[in-house]
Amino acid sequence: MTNFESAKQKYAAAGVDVEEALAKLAGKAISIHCWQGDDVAGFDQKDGKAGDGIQTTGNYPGKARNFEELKTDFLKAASLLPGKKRINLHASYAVFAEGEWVDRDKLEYKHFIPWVEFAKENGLGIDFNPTCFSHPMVTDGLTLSHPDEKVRRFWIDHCKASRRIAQKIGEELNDQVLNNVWIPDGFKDIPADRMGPRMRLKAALDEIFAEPCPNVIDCVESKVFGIGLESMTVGSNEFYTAYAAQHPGVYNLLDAGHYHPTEFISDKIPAMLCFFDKVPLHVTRPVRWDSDHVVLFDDETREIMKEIVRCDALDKVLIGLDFFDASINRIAAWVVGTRSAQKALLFALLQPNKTLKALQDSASFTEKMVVMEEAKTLPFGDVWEEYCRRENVPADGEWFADVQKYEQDVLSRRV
C-alpha cells in the first residue's frame, strides 16, 4: 500500500471523500500577480519602480526588465505549479511598439495583445487592475478623490480605458475579467474634511462604472492606511463596502493585509457571502501592516481557504494573490506562495466539514473540538505529493534546484 492510499483510507474514516477534494482543487483557478517578477515597476514609466503609494524593498538581482523576460520568468514559476491559472496584469505592463508611447489615459486594448497571445498560448485566463499609483499624476497621495479635477479626470479617464481593456480581454478569451480598482488616496496627519474626498470618489467610481461591460467583474479595493496615509484612507473598507451594495456588480474586494492587525478576513468572507454573489480575494501575508510578505502555508491562510469551502463557495470567491519581494529569488516568491495558497485550499477541502457543522449545530461543542484538533494531524503531505504527481509538476524537495539553475543559467546574467 503507497502512502497516498493509506492516507484515503485515514481521511475515509474520518468522512472525507480525497478523491474529490482533489477533483475540487484541480479545478479551481488561481490568479497569480505579474508584479512580484519585476519588483512592481511596469513597463510604461521611463526608470519605472514602485512609488507614489506602494514600494518594494530589497535589490535581489536577476528582477525582468522587460515583457519577454517577465513572461520567461513567469511560464518557469508556472512550470512548477498545479492546478489551473490565471495570470494578473496591471495596466502599467502595456507593451507598446518600437517607438510607441502613451500614458495611462489614453491605453487601449492593442496595448495588451502580446498578454493576450501569451495567455492563449498557455492556457491562462487574464485578470487586470488599473495602475494608480506609481505616476507623477499622483499628486499630493491623492488620485480619484483630489479636489483637482484635472487630476481627477486623469485618473477617471485611466480607469476607464482599463475596463475597456478588460471587457476586451474577457471578449477574446470568452471569459470574464476581475478588473480591480485600488487608490492610494489618503493623508498623513489628521485631516479636516473626510467627507469631502469620499465624495469625489464617490462620483468618480459612478463614471467609470457607467459603461456596461459585460466581461468584467467590477470590484474595488479596501485600506486601512498605508506608508504616508496613516491618518485616514479615503478608500476604507466602509465606504467601499457600502459602495458596492448599492452598485449591484461592482464588489469590495478583500485583501488579507488591508485591515486593522486584529482583524482577519477569514471572518469576513462567510459574512459578504451572506450579501454578494461574489467576493473577490487578495492572499498576501502582513508582518504588523500591509506588508505583502509572501504568502506562507500559515494559520490565517488555512482559515481563509476553510471559510470558502465550509460556506460551498469555491465558485463564488476568485482567488488572487498579492506579495512582492525584492529580497529573495523571484521566482521562488511566486512558486512558494502560490504552493502555499493551494496547499491551504487542500487543507481545507480535507477537512470533515459535514460532520464539524453537524456537532456544532447540535451543540456538541466538546467533540466537534476534538475532530477539529485531530483533522490537523491528518496524513496531509501525501495527498499533497500525490496532487503533484498527478499534475506533472515536482513535489515538495524536488523544485527548488530547478530554480537556483534558472538563476544560475538566466537570471545571473541580467545585469
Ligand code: RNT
The other form holds:
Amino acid sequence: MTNFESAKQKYAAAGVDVEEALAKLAGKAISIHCWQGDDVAGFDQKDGKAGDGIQTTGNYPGKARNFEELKTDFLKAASLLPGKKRINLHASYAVFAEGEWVDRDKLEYKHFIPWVEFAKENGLGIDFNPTCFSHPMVTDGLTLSHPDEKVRRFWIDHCKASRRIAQKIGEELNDQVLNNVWIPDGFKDIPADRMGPRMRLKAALDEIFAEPCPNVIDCVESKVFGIGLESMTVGSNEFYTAYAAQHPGVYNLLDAGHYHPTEFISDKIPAMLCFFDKVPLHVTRPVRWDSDHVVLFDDETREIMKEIVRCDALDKVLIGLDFFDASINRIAAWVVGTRSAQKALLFALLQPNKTLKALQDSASFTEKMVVMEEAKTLPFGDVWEEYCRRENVPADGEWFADVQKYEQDVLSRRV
Ligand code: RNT
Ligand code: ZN
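Same protein, the form predicted together with this ligand this time rather than the form predicted alone?
Starting with the chain above, the whole complex follows.
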C-alpha cells in the first residue's frame, strides 16, 4: 500500500473523504498578486516604488524590472504551483507601446491586452485593481476623499477607467473579474473632521460604481491604519461594510493585515457570509502590523480556510493573496506563499468538519477538543504530495533547487 492509500484509509476512519477534498481543492482558483515580483513598483512611474500608505522592505537582488521579466518570473512560480490560478493585476502594470505613456486617469483596455494574451496563453484568470498610491496625485495622503475637487476628479476618473478595463477583460475571458478599490486616505495626526472626508469618499464611490459592469465584481478594501497615516483611515471597516450593505453588488474585501492584532478575519468571514453572497479576501501575514509577510501554513491561514470550508463557501469566498517581501528570493516567496494557502485549504477540507459541528451543537466540548487536536496529526503530508503529483508539479523538497537555478541563470544577471 502506498503512503497515500494508507493516509486515505486513516482519513476515512475519521469520516473524511480524501478524494472529495482533492477534487474541491483542484477546482478552487487562487488569485496570485503580480506585485510580489517587483516589490509593488509597477511600470507606469519613473523609478516606481511602493509609497503612499504602503511600503516594501528588503533589497534582495533580481526583482523584475519590466513586463517581460515579470511575466517570465510569474510563469516560473506558476510552474511550481498546483491548481487553478488567476493573476491579480494593478493598474500601474499597464503595458505601453514604445514611446507611449498616459496618466492613470486615461488608462484604457488596450494597455492591458498584452496581459490578457498572457492569461489566455497560460490558462489564467485575471483580477484587477485601480492603483491609488505610489503617484504624485496622492495629495496630503488623500485621493478619493480629498477636499480639492481636482484631486478627487483624477482618482474618480482613474477608478472608473480601471472598472472599464476590468469589464473588458471579463468580456474577453468570458469571466467575472474582481475590481478592488483600496485607497490609502487618512491622517497622520488627530483629525479635526472625520465625517467630511468620509462623505466625500461615499459620493466618489457612488460615481465610480454608477456604470453597469456585468463582468465586474466590485469591492472596496478597508484598513485600520497606514504608514504615515496612523491616526485615522477614511475607508474604515465600518464605513465600507455599511457601504457594501447598502449597495448590492459591492463587497467589502477583508485583508488579514487590516485589523487590530487581536481581531481575525477567520471570524469575520462567517459574519459577512450571513449577509453577502461574496466575500473577497487578501490572505497575507501581518507581523505586529500590516507587514505583508509571505503567507505560511500557520494557525490563522488554516482557520481562514476552515471557515470557508465549514461555511460551504468555496464558491462565495474569493481567495486573493497580498504579500510582498523584498528581502528574500521573490519567486520562492510566491511559491511558498501560494502553496501554503493551498495547503491550508487542503488541511481545512480534510478536517472531520461534520463530526466537529455535531459535537459543538451537542455541547460535547471535551470531545470536540480531542477530535480537533488529533485531526492535526493525521497524515496530511501524504495527501498534499499526492495532490502535487496529480497536478504535475514538484512535491515539497523538490522545487527549491529549481528556483535556485533560476536565480543563478536569470535573476542574478539583472544588475
Ligand atoms: C494595502 C492593501 C492593498 C495593497 C495592494 C498592493 O494595505 O492591502 O491591497 O497591498 O493593493
Ligand atoms: Zn490588501
